[in-house]
Amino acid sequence: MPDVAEHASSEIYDDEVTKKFIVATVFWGIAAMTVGVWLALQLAWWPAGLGIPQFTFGRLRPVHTNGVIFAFTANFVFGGIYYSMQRLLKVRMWSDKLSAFHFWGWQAMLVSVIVTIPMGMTQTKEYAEMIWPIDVVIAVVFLAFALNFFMTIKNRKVQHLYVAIWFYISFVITIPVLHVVNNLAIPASLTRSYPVYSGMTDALIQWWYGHNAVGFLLTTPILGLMYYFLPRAANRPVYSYRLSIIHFWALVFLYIWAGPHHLLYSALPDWAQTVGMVFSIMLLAPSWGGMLNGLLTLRGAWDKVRTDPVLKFMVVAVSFYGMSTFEGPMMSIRSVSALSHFTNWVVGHVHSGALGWVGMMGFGTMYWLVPRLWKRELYSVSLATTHFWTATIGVVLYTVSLWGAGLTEGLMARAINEGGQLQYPFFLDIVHTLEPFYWGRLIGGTLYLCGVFLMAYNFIATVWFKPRPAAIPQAAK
């Protein structure tokens, strides 16, 4: 566990950029998840699309997915990295100007995304729908962050690089490589381009990008945050530092080869499909090693989990990490994929990771950071605890509903009658059967979103309403 002071002054470290990223995380989290709930309502009750092209499911869905990935998740990842790496390296960020450029450039990019995609300006690639000028902006801004990141490491005042930094490095190196290679295109106009790949090659590159965007944006940097913030919140050392190193190297080696499991039963050569499946199954070992390392860090501190909402969020997050990284490898097996592919089971799996692992770790991290950054006590621990239970019940209801929907969907699509024909030849029969599951999904997503609103109110009250510690009588401290 890093042995550094919690309350370093802004003269030593640049905490203003972390504050900005946290504010942006809360704002974009509300926006992206509100769109998600609206989309869930459209699936359960179709008139919610309002008959307006820009508000249809097909146009708003990429706004939601990109909002959760690049707005909510990336913003809190950036904020957590800026806060933790300065303290781990015991040096201020190399350039405050690059930090500011990174923040404002990223927010400008996000605004351009929510304007262009509903207007139908897209290159129709999963998690990479943005048109080519926005792709250029993403690359430039991220490279500015990478320069600042690596120059800060170069100027560090400690020799050892704590394991969290290694997870951050994998994120900072891999994401721009994935982004640039997947989005190589020939511009035809300001809003339209032609990809340099075609056919099966395009699909393989896309899912090399798509799965590793999950691996190196939604997994490795958040694991780095786990290895920094979980020990600090528990006031305990990491259970096994050696295991954390094994976790890192095994994960980054195996993850990069797993993308072809998205293309089982396709025109991709069987050997490539098998490579994706085998490496996906092997991923179970480092993933569960990391989960156990996180949970065992709480040895001797489990009594704190009963009262500390930060630890509550982090324990559930690490647990969902374990569940999602068990489910994913199982779904990559051909026989399981035959049942689950193109069903809501896949959507449930994605959201168990996005809401359960990513979201809960983000909430826990921010609840830990906000009082320290603004040097004020959290406005309401009970509100934070209410947020925890609202989010936990919400994500469980959401995920279980879609597991049920996916299994129902897959089994009905494969059902054969006594004559050897499909028992449900009309897809609409399956859709009507799924309606109760869609309502369950909507309720779960709404509960989760309500928790985010509670968090936003708690943070606003902490910053604006709660007096500074210096103004609190000594007896009340």
Contents of the next structure:
Amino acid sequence: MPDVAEHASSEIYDDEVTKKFIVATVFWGIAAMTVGVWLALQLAWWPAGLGIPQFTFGRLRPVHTNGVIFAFTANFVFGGIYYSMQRLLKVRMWSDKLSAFHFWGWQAMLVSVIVTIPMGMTQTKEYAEMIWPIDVVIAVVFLAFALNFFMTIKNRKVQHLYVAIWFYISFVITIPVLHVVNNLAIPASLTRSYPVYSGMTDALIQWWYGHNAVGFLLTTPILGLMYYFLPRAANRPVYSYRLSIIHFWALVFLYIWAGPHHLLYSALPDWAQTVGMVFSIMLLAPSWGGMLNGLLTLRGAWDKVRTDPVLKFMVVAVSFYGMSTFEGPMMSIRSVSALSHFTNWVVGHVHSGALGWVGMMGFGTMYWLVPRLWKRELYSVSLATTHFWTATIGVVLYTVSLWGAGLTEGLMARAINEGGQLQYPFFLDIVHTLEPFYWGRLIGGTLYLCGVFLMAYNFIATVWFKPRPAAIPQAAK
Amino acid sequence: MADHWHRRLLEGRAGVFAIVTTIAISIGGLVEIVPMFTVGSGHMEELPAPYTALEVTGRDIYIREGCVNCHSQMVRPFRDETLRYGEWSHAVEYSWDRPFLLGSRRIGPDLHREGLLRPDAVWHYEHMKDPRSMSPGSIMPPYKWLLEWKIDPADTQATMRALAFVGTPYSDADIDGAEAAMQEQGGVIVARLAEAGIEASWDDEIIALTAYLQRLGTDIPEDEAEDVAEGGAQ
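We have the form predicted on its own; now please give the form predicted together with its partner chain.
Now the complete complex, all chains and molecules, led by this one.
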């Protein structure tokens, strides 16, 4: 579809900010995933925590999760949005100063997160652990971005908003709403605060936030990026404009209801659990609408997938998106949740989304962007292809290990013997059975991380070691 | 592309598009969340007492150490869970939980009935010092620093003031008398540890954390609590 001729000129558009966000994405990606591998090691072999308070699993896990969400993913999303929205709207960002403030403010925020959280300064709510002063910084920086974003839209030179922009709009509107409502708290000191909600109300608001952080940070903006970069990379128009309209509105409307599936069989009112479950199942339809629109955009371009690592990454990313948005609704069914909740299965599900969908989209997009932004040929296509296979095998090993672990612990926990008593009354019996799976996941995660190192090397070599300012494919558009 | 109504009305008009999006993302949250502020808690008629000064301090330590990343506080209404952990969790028990600590992952066991299943301070002291001394083969890291680090009653008072502001029923007398109350409750735990030959002080962090763990899950009617204490599996 894109009725968007690409203008390459950096004089028209601010591409410096995209470059900075890409560097940050690679840097934070390595940092956040390294912590993840370390945590995986701690589960397989507890002494890896080194007996240091700041390095215990309990304190470090939020560094990993927030690092992947707000450092790796968000930086990639911001960079991709800056690049694509200027071209889709045919106008430079409204304010370069705000763009720079956004970039540096966000990085400063991230540094403060990785310092404070291991020190035990935490609000404890998942993916909202940051203490209240950092929450204020997040709100201010994001609103600066939002102002710049909407003013740029206002100044646009094309009237019609391309589908990618819709998804960005839903992201820019929803994230501040979720962030502010979930973090409303009364400070007891500079580093401690207590939420205004209590008990099950706090739990419901947290999972309304938590699930929609997945929905509106890990999904909608990346779908927007898919709608821009996949057609670009494949040189094909988007398969169906009508499908994109339907699945966009269905997705943004349905997603917000799904939070209570994190609280099935809890003390949350039964009706709210049921509503959450029903809407989660319905989410399958618009999610697959997006997946199909992405995959069908490649019709007639499948030969390129064989040779182009950019498309390889994107195809696998969209496939993982389809897989995990099938798995998610299934896990939201009460009787499935009864088995999967509290187990590694959930962790595996999250990683098939984060490593499979978000990560692979990020890598594919960056392999497309780096040569264009720095006006160099990619140092090594074969290294990028090696990265692709390392990442793919890593995700599969990771996910399969945690399916195995999740099913095992879920079934062991519920096993009742002939006498009507627990088959495995000692929780530690379950813990020990999981050990081989923990090693499998560690190997999968390590493989994936090694791939990111390959990518970092490839980019560094592209920009510095062997710059080959050859024919830039971009100029043609 | 034909000039469809939605193209005229929405996709060419950013302001309208943003407003409609805002409405679309608001409905679900409003429908689910607003009733939570109006419904009662059910099951037990009376609200439990708020956490004592020492317990709320222990809870802050539980939060600081990220215990929630490995331990849930949510017993589900299944046969295996009630056999393993005891009576399932009721909404009213969480009344003063700011923030909530239900957890999402059981790397270790659920702790919501810990106060009934493992009331002994000596167990917790030894377990925090060296988890494998009480749970052979455990993968939990040791938390030796809890035995050395001290709590500060001024921090506790700041916590209680903030919690009182958002609705936890702490009176001014409760807050002013926090230190004395902590010494008293901590003294009982210290005395129990002394019986086992362990020397500790009421303001050691381990004492506050133990007080919190001893409180967990005890706010259910007495007959139910007795069932849990007798039937605990692990």
